[in-house]
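One chain is shown next in structure tokens, namely the form predicted on its own.
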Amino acid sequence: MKMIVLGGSPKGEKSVTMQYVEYLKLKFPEVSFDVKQPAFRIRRLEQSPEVFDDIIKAVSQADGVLWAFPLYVHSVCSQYHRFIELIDEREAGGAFAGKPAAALSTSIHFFDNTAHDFIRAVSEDLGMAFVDSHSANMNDLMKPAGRRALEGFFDTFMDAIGNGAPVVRIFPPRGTATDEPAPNPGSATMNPEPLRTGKRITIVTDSTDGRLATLINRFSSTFEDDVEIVDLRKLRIAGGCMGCLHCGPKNVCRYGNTDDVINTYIEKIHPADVFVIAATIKRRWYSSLMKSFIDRGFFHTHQPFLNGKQVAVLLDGDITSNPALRDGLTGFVEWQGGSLNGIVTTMSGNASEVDAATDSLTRRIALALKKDYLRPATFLGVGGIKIFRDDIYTRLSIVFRGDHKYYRKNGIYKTLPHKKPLRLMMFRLIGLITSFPPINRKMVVNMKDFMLMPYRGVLKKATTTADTSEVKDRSSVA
């Protein structure tokens, strides 16, 4: 049996994850294991369509392809983003399809699901049977459960491919864009004034072109704030993230000055009040070039860069039927401390109805901004800086030296259950006075009650009747 492996590190065979493949070609002889490196090799691939095409040889003439990857920012790297582009760019979607996929990852399960989701979703369009997903811990290696579970996996992934795998779809196909016009800015009702904040808006976009370009367009006519545009495609990017984990001390990228991706973080994105992402769809996420200054925000580590402010996000291409892209972009925005007022794109609707969506959103916005307003997070963003939380106070620290600094100057650190010993106190205290059986069967009669008791003080002390100056002033943010 023949397997290929696309490796999706930066890092190529010096990369966590090549540990796993290589654990797997020790216990399994009897297949042949032939292993590229795209996403290490992505310069070469773009400049070489000779070398791409070695790659796509082998994915012909492979029995089965496991996708085999680490994560980064909620997804796959951006080099492995481009090679997946490419894919489409030369056509060369056909040595795909019918051949049984499967994935494999290693992280800390921050996000893990979505970067499965995308890969899934891209191996369904090109007409795959994709079997299954294994996440691993960066440790689950060095388990005995682990290498059992890992070994399972791949076991049902040859059984798969022996007994042929079917091509079932669980997300819906891509969306197309219309052959509508773009929208046009005035082509429907514009705001009676200009929205005026006095704070700093900031939009990074990849591409300042069609249709992306007339939805920037109309977001930012909205404002008599000047807005800052940052085109991607005119700054000096030297590459994407290389995992090599030299910010971990001190936060200081290896690419140092050599480009202007670190300076137009802390000169563009740390300033501003309004943060705007505007990207094209590609292949299920935001192009490989927004993908690339995105993981290169990791020189921030797991310290969140965007406290306080209040994302946006425009979108070219079709949102309803990216799901994953939905969840990787809202669990960015809210681990990173923003407020997200909403995702607006170039097919949520008739031009009319994008410039409608595209003007709520701004006076969202500037509501906000005037009123202080911050969206709690939900799960998303709860979840994943609790994870970082955990392995940053243990195993982590030893490498992100400057997010241990920062989560215990943060207080971030406090919400751990034994940070708070006197807390901890009482609710056991509580837990045993309650425990005792007359008491418990009367809570739990009345266990309605008693779960409100909390707030009657809160309901008590506020406000009754409204203040009519702050209803109309809730009536206008301009």
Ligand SMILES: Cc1cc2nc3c(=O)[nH]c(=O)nc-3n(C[C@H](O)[C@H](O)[C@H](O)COP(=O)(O)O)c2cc1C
The other form holds:
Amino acid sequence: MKMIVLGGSPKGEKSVTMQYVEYLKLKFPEVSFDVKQPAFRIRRLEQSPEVFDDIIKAVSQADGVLWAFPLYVHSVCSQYHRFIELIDEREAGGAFAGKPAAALSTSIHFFDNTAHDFIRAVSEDLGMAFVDSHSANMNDLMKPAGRRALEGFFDTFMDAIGNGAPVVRIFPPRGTATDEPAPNPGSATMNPEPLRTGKRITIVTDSTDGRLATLINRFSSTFEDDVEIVDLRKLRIAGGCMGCLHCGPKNVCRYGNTDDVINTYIEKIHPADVFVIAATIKRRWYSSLMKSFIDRGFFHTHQPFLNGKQVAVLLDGDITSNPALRDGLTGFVEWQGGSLNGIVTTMSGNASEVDAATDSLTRRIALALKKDYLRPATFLGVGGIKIFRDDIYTRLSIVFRGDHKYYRKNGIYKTLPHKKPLRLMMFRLIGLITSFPPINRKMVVNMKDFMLMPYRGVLKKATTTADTSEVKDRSSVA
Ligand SMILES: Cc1cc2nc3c(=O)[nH]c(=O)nc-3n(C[C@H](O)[C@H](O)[C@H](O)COP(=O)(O)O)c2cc1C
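Now the other one: the form predicted in complex with the named molecule, given that the block above is the form predicted on its own.
Whole complex next, starting from this chain.
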């Protein structure tokens, strides 16, 4: 049986993910593995169509395709996204149609679900018979249960290939942007007066043409303030994140000042009060150009850089068929500490509906700035920060020394349960008291009232004037 492995790490063979592939090679000697590294060799693939064609030829000759990738910032790395874009651009999708496919990733389980959904949706769009996903924690190979699970996954994949994997969809087909009308810059505005916020607004975009430009213009022309637009196509970007972890100790990127990326973050995004991502959806995710900029932001490692900022997303394309993208974007903004005011796409409705959605978004932002309103994070942000907190406190503190320092200094470790011993003791004590049968019976009967006790005090004190209590720590809302 011939298996092609499409490696998705910018580190190529020297990647953690490839160790899992090596293990499979040892355990399944009857399978002939052909391992390609499109993410590692992305420049070659772009520059020389023959190298790209070699991979496509190997796909067409294989009995099965294994997408094997690490998680890089809520998804696969920008280089892998670019490879997937090239499959479209070079019309090479035919080689994938009908092939059984499976996905193997390594990560720390932070948005691994969005990356797997993305890869599955791409496989379905290519007409592949998607069999299974295996999301390994990067250390799983060191544990017997992890090795057994990996073998189980591959057994399942082999069995499906041998017995005919069906081609089925769980994601709706992609909407096609060209079917929809572009926003209409001339339509009546909901904002009769330009909004004046006195705040700094920065838009980072992968395009200043066509439909996205119209959306950006509508958004920015509503404000009287200066809106800075960073066009990534004009920025010097030497390459995508290489995953080298040079940034681990002191948040210094190995690319340094060889290009404009780090300075753009420091000079244009850090000081902004409002940060807008404007991007083109290509193959179910935002473009690999935007992804390379987002991935390069990893020099902040796990320290939130959108703390307290109002954030918005403008997209050219369809998000309704892309739940993974919506979750990925929401989770990205939330765990970075930003307040996501909304996502408007060129397909949010007909032309005037898109305009109305954009106007409504700008009003929401202006109001949020005025009232200092920051939305609490959902599970996506709250769960995310807890994964980082726990891992940085322990195993990741060795590589990410900068994060360890930051988390200590900024009280993030204080939310670890054992860091508040008095509080913990109080809960144990209340637990003990309420476990006495007569008290417990009373509590159970009056559970609703018992739960509302702390709220009653707050409501009693509430007045119609705004609550001006100082918010010291936004994460305490989470
Ligand atoms: C730039 C960068 C971004 C990462 N982003 C994520 C992430 O969003 N979610 C996650 O669970 N792990 C993330 N990780 C951890 C990697 O997925 C994990 O270490 C993986 O095993 C690396 O595999 P590789 O050596 O094959 O590249 C990231 C690592 C790097 C270097």
